[in-house]
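Let's start with one chain on its own, the form predicted on its own, as structure tokens.
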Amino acid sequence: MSNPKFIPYTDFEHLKEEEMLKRSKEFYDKIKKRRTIRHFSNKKIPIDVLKNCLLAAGTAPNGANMQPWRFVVITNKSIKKEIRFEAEKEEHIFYTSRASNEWLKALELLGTDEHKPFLEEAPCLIAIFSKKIDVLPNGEKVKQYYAQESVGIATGFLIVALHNAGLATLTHTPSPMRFLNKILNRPEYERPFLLLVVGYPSENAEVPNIHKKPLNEIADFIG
């Protein structure tokens, strides 16, 4: 094994408490006001903006720096159409035999169905696929470690960096997710982790009225 290289790491910022303190609080004021639309406008969106924060979701953190994951970003009406066809099918497969009356009773506050207008509504989607393994330009097979771990953190980033950005998101898993691997074209090694769409609230969008966990139902302080 060849011993690995380094670098100097000179970009941390070293912060006094008191600004520490200012920027956790800002950065909490400004994320909690994120929430999962379902009611989209289908205002464009600057597809620069979208680049960066594909490219911010590519900094995350990730096993072996493999960076197991494909972003797809979709805006075509026709695709966008199709995707929603096939994401319905499976939804209504979900609703009325798949899902538990537990499950569907945990939903009924979100007020969710099999019907998904969102898809075709929202001028973006971002299909987010999780690679176990990677073929390189000479058709070598690499294995992936912590895909799914690795591809979770990835997608946080991209939403919180969309949410900065002023865009709405909502995250869609509908189950199986492989039509999607057709549709866009994707190899079998991909698999789809989450579609994630994008885009501005309409001007009549609303909100489930719930609220999050306090912090002493979330975390444990041990020290």
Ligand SMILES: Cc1cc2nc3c(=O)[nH]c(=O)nc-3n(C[C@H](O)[C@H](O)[C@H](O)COP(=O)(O)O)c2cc1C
Contents of the next structure:
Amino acid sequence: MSNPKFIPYTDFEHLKEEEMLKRSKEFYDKIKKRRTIRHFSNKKIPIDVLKNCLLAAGTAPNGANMQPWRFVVITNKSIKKEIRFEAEKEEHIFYTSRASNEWLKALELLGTDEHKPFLEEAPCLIAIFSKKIDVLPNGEKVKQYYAQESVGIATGFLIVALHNAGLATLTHTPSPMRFLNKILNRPEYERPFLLLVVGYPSENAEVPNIHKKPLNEIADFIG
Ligand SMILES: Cc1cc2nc3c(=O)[nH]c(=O)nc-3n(C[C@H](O)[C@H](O)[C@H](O)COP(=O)(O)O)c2cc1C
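Okay, that one was the form predicted on its own. Can I see the form predicted together with the named molecule too?
In what comes next, the whole complex appears, and the chain from above leads the way.
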């Protein structure tokens, strides 16, 4: 039987209701300005900002605290080029045969196609991997729990942290993404989760004119 250790939790901030309302509104006002950007400038991003955002992602709740994620930050031009080449190969198949008509119809509003110049133009790509198992330094294999859910939450933290720090992102999922293991030299037990494109919007960047559902369409209140 293990003997769990506990420490007092003193970091919680008890706020007055007024302050809670103010902060929740301010956060909503800030987060609703986040948009998926598909036109990036080539302006470099400060690496220390990126490191803080990755640390923020690493604080995410996760199954049994296994932290089943791996973030690979790519700024090297030739690696970005290689990723673009492989992603466009998959995307060509996706747009010409793999995607159902229904799927293509759903994508129409976004105006996306098989061309992914942003994979080279943006200063930074973060390949996010989800670990099915972890391998300890002694070679022991450890099963990970709720890896997909956990990595999804950590990715959400990362996107919010980057937005908060003044950076734009694109959540990109060329499918399948196994080519990322090969290019980035990651072990087979790390499954590519998604590719986050990070940078600044180009001067004339545009976004699709789409809208978010109102509260009554996304939430039910019972009680
Ligand atoms: C799991 C996931 C996969 C996505 N894959 C792609 C993608 O491969 N290419 C792309 O252009 N956008 C992709 N997106 C971005 C969505 O299209 C975008 O978030 C959605 O249209 C809402 O727009 P907004 O982020 O500006 O609010 C993806 C988003 C998510 C969450």
